[in-house]
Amino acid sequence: MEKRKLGRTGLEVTTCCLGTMTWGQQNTEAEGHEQMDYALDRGINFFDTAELYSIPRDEKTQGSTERIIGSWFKDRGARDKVILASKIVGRTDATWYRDRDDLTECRMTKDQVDEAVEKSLTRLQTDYIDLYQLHWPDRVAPIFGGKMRKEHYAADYEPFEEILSHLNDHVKKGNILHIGLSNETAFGVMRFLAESDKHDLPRVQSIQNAYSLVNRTFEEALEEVCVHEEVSLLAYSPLAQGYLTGKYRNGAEPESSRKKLFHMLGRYEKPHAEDAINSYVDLAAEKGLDPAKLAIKFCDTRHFVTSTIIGATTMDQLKTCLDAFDMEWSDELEKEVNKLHARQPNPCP
């Protein structure tokens, strides 16, 4: 498995990064072990999780997946062939991440980044996280589709040079080694840099937003800053949340598959999308190809993506994922893969 720079770090990550964020509800840590065991055999070193969880967020589960990894750990004693990313919720009513009775949001304070820091390091039976993400902005912004109204920036929010402040305190500990974003704008990514060169605080490594055929937002602004400024991309949701493999296709909804169990992919059903999915998956069959595969390969061939976040509920699934990045990739493929794009355009940002 090719490997790739992380930012400014010095760490090299494989081009694949193991997603783990069903574990904890449809997978089990059985399962999540033996997706862990796999990944690894095939020269995976990257993997990616977060306090909040597994998916879709319930205070039941909240953690799952870290104390899934953190056994796999000590189960397996691999903690060091792992190069390990977190993230922290940003802000969110759903106060119960935090053992406060009196909170009622979810912050990045300095107090809530101690408690999240050490929670997952604890639930992740380790003394250091390499990679810590902030999940989604503390301040109101234009993410998962959603626009800024005119209100939205008269809202408070924590700032930049302070939610680097906290996390340099548990950098210095040896806490976190590193630190990305994620879900974040050009503008978030930009006032981070400056804050960090101004303050010498630690610099933003990464970003972790969703890319793929039917969402190449980041390319409209975000490419050329992190493209300048050595900021890693990970890409996630590579299979616009299994739209793009197909088996949604005319309506259809798997028994075992996350639309059918939890109703939350209406990102991917607005106007047009349909059409622009059933247009690469057309593409794919004409070609020859398995969908998935030509979804994962298209993200692994940009010239600014570090690493491909895949996720499977299946060993079949994860097995395709990960074939994926021996698939050949010709200009032929990138032409038509373009002359798509420009008919429908990001039809599920």
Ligand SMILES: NC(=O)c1ccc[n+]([C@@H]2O[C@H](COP(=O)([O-])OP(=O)(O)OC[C@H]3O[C@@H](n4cnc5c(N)ncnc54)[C@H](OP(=O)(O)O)[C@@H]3O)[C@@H](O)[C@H]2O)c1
The other form holds:
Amino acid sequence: MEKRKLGRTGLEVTTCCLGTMTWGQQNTEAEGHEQMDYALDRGINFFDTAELYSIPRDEKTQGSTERIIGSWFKDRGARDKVILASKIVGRTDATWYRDRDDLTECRMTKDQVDEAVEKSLTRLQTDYIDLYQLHWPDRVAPIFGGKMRKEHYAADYEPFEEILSHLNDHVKKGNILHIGLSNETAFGVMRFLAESDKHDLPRVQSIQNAYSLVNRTFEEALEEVCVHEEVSLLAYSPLAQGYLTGKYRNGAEPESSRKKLFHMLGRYEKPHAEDAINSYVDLAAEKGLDPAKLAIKFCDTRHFVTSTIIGATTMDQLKTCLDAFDMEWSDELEKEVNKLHARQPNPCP
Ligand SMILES: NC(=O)c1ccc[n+]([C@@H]2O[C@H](COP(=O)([O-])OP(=O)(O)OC[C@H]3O[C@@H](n4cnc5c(N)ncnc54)[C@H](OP(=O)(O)O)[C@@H]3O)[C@@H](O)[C@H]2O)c1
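For comparison with the form predicted on its own, would you give the structure of this protein in the form predicted together with the named molecule?
Zooming out: every chain and molecule, the one shown earlier first.
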């Protein structure tokens, strides 16, 4: 499996990153372990998780995915074979991540960063996390397809420099090796980079944002920032949470699919989404390709994508996702997907 540089870290990660967020609810511990064994056998060296997981977010299952990875590390003695990415939650009024009764919000304050890092390390049964990411910003920002309203600009937020300084305390201890962002904007990336330059604080090495055939918004402002600044894009939801496989076509809801189980795929059900998704599934059929492979290989062939974070709930799905990286991409496919994109740009931001 091909490897690419992760930001300026000196690390080389595989172009396929193993997503984990279904382990703990939709998948059992044994299934998570089986996926990690298989991924390692196929040459993958990069796993992504979060303190929030498993999904859907729930107080009762929070932390279950990190625990499953931790038990696998212990059982297989495989910690040194994996570049591990995890995340601290962004600003949220779901306070179950922390142990304080008086808390009204999770924020990226020093005490909360300390608690989050320590708890993740314990669940993961490791003494370091290679890449520690901010899952979404502490400030109000135009993310997940949302828009800013005038009053949002007046809302307080933990200053960029402060957040970097809290993270730096853990870099100095060796708890985390590098830092990254997620669900961030061009404004956020530039502000973090400016503060790290100014105060000699850890540099943001990556950004984990949604990127797929039906959401290429990264190409608007973030691509220019990230290419110039060598910030790696880790593309999540390359299959639009399953939609780009065609499995939900004409209102279908297959048994044990994320949609059937959790009814949580609104992001991919916006106006024009269905039409756009169908057009890519039809393109795959016309070319005799598996639509999942087409969608994943599209991400993999973007010059600004360092790693594509895949997700699977069965071993068959996992095999298909990994095989996608071996697929040939052609000028013809490039032309066809760009034609469809021009017709229906970014219906699922
Ligand atoms: N930073 C963030 O905010 C964020 C957000 C989302 C994800 N992520 C990361 O990215 C990873 C991947 O995200 P994702 O799960 O949304 O990715 P995705 O590739 O868009 O969707 C994966 C889902 O599609 C279905 N699927 C996969 N292969 C299939 C196939 N060959 N045929 C039919 N269905 C198939 C499976 O769901 P069903 O079996 O349920 O249909 C699978 O769980 C996550 O595990 C997480 O690490 C990060």
